[in-house]
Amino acid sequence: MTFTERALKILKYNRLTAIGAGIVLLVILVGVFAPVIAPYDPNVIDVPHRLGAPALKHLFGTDEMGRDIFTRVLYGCRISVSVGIAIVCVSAFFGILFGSISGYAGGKVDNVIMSISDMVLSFPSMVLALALTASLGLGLFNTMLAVSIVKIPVYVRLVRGQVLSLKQRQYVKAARTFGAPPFWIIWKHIIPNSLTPIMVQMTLGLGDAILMAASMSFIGLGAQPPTPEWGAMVNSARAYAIDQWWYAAFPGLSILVTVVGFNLLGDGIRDILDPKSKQG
């Protein structure tokens, strides 16, 4: 069964598949054309409009200072989406690189590498985020930056025991035999067999980066107002939940979808690149 055919089995007998995969879709086309769908301008200001009830004016309400929180959400999607690829890509090659090197060299250099990851591995990554945001200083780039070192040791641990494996390979040792060096036969052998795991975890990894930096934008470390980003919307409607609770419900519903839909398809992708697996 070739990949294609695989694919559309998984999607047709697996709904949360299918679900997972048609809210990634959604959730990309509105990131794209966010400045095409929003009715106004995410910064606008109307105070006289302030905290407006959900209407056919305004879908989704109005915030505090009358902007348009529809038309926030659409815009947020684009930050927090791009927040999360951004993330999962920086920590991914950096997981490569080093799990590669740890895997293929041994000896001192791997027990070295082995040892940072797993010191930071020992920490809450949640924590170890925290300090990290809190030291580098506030703003987005920075709770980027923090969430991408915390994530590299996962891409690490799995990359070097893929390359452990797959440096016994009669290929590798064929390569090694004709004199091919390290950083070669790594780069045309051992990761490119390796991408199917790898690719699978990126794809889980996207719900929680979204989330862990969306969580660092509402604790305050993250996006600083007036950025339209889920989780500086849902720390800035925390005074008004009772009262106006269409503030913090919708960015915190769309966080919710965003990070459902993105491990469903992550679940679905290990289907189908998984010729163990069993479906439908």
The other form holds:
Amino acid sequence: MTFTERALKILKYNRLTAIGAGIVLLVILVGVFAPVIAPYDPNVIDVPHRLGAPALKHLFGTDEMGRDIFTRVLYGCRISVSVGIAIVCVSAFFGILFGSISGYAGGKVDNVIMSISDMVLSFPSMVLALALTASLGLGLFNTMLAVSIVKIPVYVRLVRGQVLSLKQRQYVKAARTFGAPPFWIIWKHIIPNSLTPIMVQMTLGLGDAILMAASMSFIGLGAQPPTPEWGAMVNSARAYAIDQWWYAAFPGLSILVTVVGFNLLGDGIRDILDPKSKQG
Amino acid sequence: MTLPLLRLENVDKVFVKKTMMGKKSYIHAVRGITLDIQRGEALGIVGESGCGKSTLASLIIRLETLTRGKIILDGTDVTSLKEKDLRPLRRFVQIVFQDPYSSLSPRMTVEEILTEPLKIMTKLSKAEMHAKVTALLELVGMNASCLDRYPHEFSGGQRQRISIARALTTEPEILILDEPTSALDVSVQAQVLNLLNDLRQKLHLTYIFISHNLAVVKYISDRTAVMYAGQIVELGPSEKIMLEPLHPYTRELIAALPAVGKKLKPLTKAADMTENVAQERGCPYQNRCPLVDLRCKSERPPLAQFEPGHFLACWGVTKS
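Okay, that is the form predicted on its own; can I get the form predicted together with its partner chain now?
Below: every chain and molecule of the assembly, starting with the one above.
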């Protein structure tokens, strides 16, 4: 079975994966076309209509400045998804780099890299990301950087394990017998053959990255007002949580749905890429 | 006497394994092997699993570094060469592995697999590589339509042909065949063996053929070395070894060969490497040998010439 056939089969029989894929597709489309779909400008202030309940004119209501929450949630898609993808790509890149060096070189290099990554892993990731952002300074970019750094060890471990097992394969040994230098072996043999678990980890990690970035913004370290970031919106909604439920609920729900969507898709991709796993 | 193409001098390989308690345990996988391989000959190496024959192959091809001893390739001592200096010599010795399923990368097409050594070792243009690879595929009995297919589309025998073609891309002089047929069906085995014999004649190759199967070794090789517990216990012309085996271990191996209408006698207890750690003294075969006496327990028999061209490491067998 080819990749596409298997993908279609899984989407057909595994509803959860299909739902996940649907959500992810929707979130990405919304992110891309936010300016087209959105009925208002996300930052335009309309004080007379502040804290309005959901109605036809303002589907998700308005916030304390009278900005349209629906519009802001749509724009938030853009931020959350791109932040998530950036985090995952950065941490996967460095994870692959250090993981393959660690696994291939072995010995002292391996010890040093693995000790550092174990140290990072043994820390609660949120606390570490907090500390890093605090030292780097507030802002979305620094938060992304901090979360990326915290997530690197996950990929280092994964890739190192792959390298260790692939190094024993005979095609890797064969490449060594015709004098392939280490970077050739890593680039031509080890990375292509460990792409499956890396892809799965990246998709699963996306949900997590989005959640962490939103949490950081919620605490006030990440995106700063008036950026329409979901976590930051929930944060400014705290004061109104009891009387104006819609203010916190819609951005919060968006985070929930997006994260669940990416996790479901991640599970599905694992099934598609691994022909041996069950396809039910 | 002409210079041997490949000479092994007292080659030793000891694997060091650290245990949990920080103690080291040693496995002496290959010990004191001295061997000359002449240009154009086919040398068979037989022995049971775990006797160190594959380790010997890894040592010759330098996937492992030797603990002691020397490897001399065509007059050049390659033992202490660094990987960088070794690179130009690597093309002279190539290997075909046992398992045709894990020896080809599943993510590469046959063309990518076959051109990989060329990309690393030569500066040929794309067209030249394509021509060369097509010719090689035909040489091993496959056609060019296979080039853009992936390994999983082929059978074990076909994959082994591809592996052989890959080993031949660098125009090696020595081809190490590490049990190339033991993962294949008997009928396919025969085809691959015939292919190997043809190739040897056409390309004037030197073979080091490793197998646990004496019959297969005899079919391919001119001389046969019998290995036991990391040492060569008998070395001689393949005919001689098969028809007039001298070492008690060789006799036992031949008696265990299956034949139609013959009732099989299982080998006495197989020796594994952990067992021979305890046997640092004396002949490695002493526990299984019917001819064992006191000398075998205290002194290790050296590999000595018994008749011209026939070498033996045994105290018990004497000229009658």
